[in-house]
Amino acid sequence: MDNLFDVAIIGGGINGTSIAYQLAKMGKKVVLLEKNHIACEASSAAAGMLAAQAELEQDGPLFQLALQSQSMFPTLSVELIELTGIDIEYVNKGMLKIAESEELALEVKKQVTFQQKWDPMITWLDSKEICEMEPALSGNVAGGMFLPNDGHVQPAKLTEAFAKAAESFGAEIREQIEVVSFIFEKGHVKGVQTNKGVIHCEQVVVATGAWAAKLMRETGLDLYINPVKGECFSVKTEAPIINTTIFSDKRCYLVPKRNGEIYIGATMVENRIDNKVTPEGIRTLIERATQLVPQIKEAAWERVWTGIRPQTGDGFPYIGEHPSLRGLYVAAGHFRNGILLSPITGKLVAELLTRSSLLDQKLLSAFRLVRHKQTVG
């Protein structure tokens, strides 16, 4: 087996596979190493919302990164199905960010004014207008912001499509291989030691989400990545009861998928890295969801699951090169925006590794691995 590559990517999640795809498309000899199987963690647990403007409420590098990435999905969905035959189920029927009280309505109206600078199609809908758009919604809703360009995808299918597309350009995907350490020579990475031997390469990208900090600690770099467990469940209806994604300020969302399922999530439990689904977590979600859409009570139960999100101290992902070890890069800490940011993350990292003149250095500097502000906000 050939163990000599240009780049080794550690982590077979949404960002690792996106990076592999972009680098392989550029002609790099790439190997992706995953200790379990592709999309086995957060990438298959996410609901797949592309909520650039529902979740991010102020301008800045992360907001601009999210807008760029969101705009890539229409072309990307076509590109991936042509290369792999995998439909990532890109749906763009918009999102309703709900205000459940008059007090919250004032806040959401302010967000509408701000967001219209970037998308003039974003509008405020009062309670009557929302119920006309989504009749199944509770009549107690005070109003909400309609974001016509916030869609969603199937995250596991997107991850699989990235991986297959990378393979179509010559990348190797190796599952059940765990990286245990890095190999350095005179301050430059020369490969990785795995549980199945040595992989030789000149560049390594760590894209292991909530587990990135542990792997990087041996290099003397202390990344602030806090695992946050989220619990979700889904129901299924014979006929659609909602058409748009419903996003509540109480941190509950309902995402209607093509197959009739509605994904409902998500709880947030910090510093937890187990995959247990708790009765209390699911009870809380059921209560919130049925307050918003009472018909959920009559839907058929499908399944429950958990995912571990990687949260950073300042809310920004880490995307950049190690400050003292050449050729070692990190792309991790995307928290609730991993699916949304995956296209732009793959593009940025590929441009960074190839020293592309297209790289937006000013934007990327906000996500460097060594940052002054490391407090949770």
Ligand code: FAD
Second form
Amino acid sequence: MDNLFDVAIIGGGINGTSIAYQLAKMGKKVVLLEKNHIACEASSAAAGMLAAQAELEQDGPLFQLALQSQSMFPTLSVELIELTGIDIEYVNKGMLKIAESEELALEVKKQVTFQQKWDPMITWLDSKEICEMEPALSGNVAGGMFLPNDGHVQPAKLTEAFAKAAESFGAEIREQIEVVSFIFEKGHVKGVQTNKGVIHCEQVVVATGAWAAKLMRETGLDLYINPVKGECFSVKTEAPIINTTIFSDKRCYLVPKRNGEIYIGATMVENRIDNKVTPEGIRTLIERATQLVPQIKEAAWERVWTGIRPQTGDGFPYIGEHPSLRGLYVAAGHFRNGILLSPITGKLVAELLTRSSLLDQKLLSAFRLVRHKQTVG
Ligand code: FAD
Ligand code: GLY
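Coords for the form predicted in complex with the ligand, given the form predicted alone:
Every component of the complex follows; first up is the chain already shown.
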């Protein structure tokens, strides 16, 4: 087996595969190394919301990154189906960010004013208008913000499609291979040591989500990544009961998927890295979801699942080069928005590695690896 590459990417989640796709398309000889299989962790657990405007509430580099990434999806979905035959199930019917009390309505109305700067189509709907739009909603809502451009995709299919698209440009995807350490020569990365031998390369990208800090520690770089577990469940109904995504707060949303499933998420369990689904987590979600849409009680049960979100200290992902070791890069820590941010992450990392003149250095600097709690030893 040929073990000599330009770039080795570690991690077969949404970010590793997006980066592999962009670099392979630019002509780099790429290998992606995944310890288990493609999309086995957070990237298949996600609800797939492209919630730039529902989840992010203030302007800044992360919000701008999210808007740019969100705008890439219409073209990307067509490009990926042409290259791979995989439909990422991009749906763009918008999202309703619900205010469940008069107090919350004041907050959400402020958000409408802020968000309209970026999208004049965003509107406030009062209780009557919102129930006309989504008749299955319980009447106990004070109103909400309609975000026509916060769509969603099927995250596991997007990850799979990125991987296949990368392969179509010559990238190698190697599963069941775990990277255990890096190989350096005179301060420059020269490869990685895996449980199945050595891979030689000039550049390495660590895209291992919640596991990135562990791998980087041996390089003396102390990244702050808190694993935040999220549990979800899904139901099916004979006929669709909701049309748009219903987003109540960061702990309850209902996402109507193209296959008829409604994904309902998600708990937030700090500092937890197990894949156990708990009755208490699911009970809380059922309670919240049925308060919003009572018909969920009558729906057919589908499945439960869980995943680990990689949360950084300031909520910004790490995207950049190691401060002292050349050729070693990280793209991890995308917390609640890794699916949304995956197209722009792939593009930025590919531009960074190829020293492209198109790279937005100013934007990228907000995501550099050394910025708050970490130290370089
Ligand atoms: P991961 O998907 O975790 O991939 C990392 C990969 O690295 C894994 O496959 C792992 O096996 C591999 N790996 C680790 N160590 C090694 C090693 N040493 N060698 C080789 N391979 C290794 N985001 C959104 O944008 N929209 C949403 O609606 C949304 N909903 C979510 C709901 C839930 C319940 C959860 C948990 C997350 C949600 N997210 C959402 C967040 C999103 O899922 C993550 O931000 C994103 O998937 C992170 O992707 P990643 O590629 O960085 O990491
Ligand atoms: N972005 C949804 C979640 O992380 O649960």
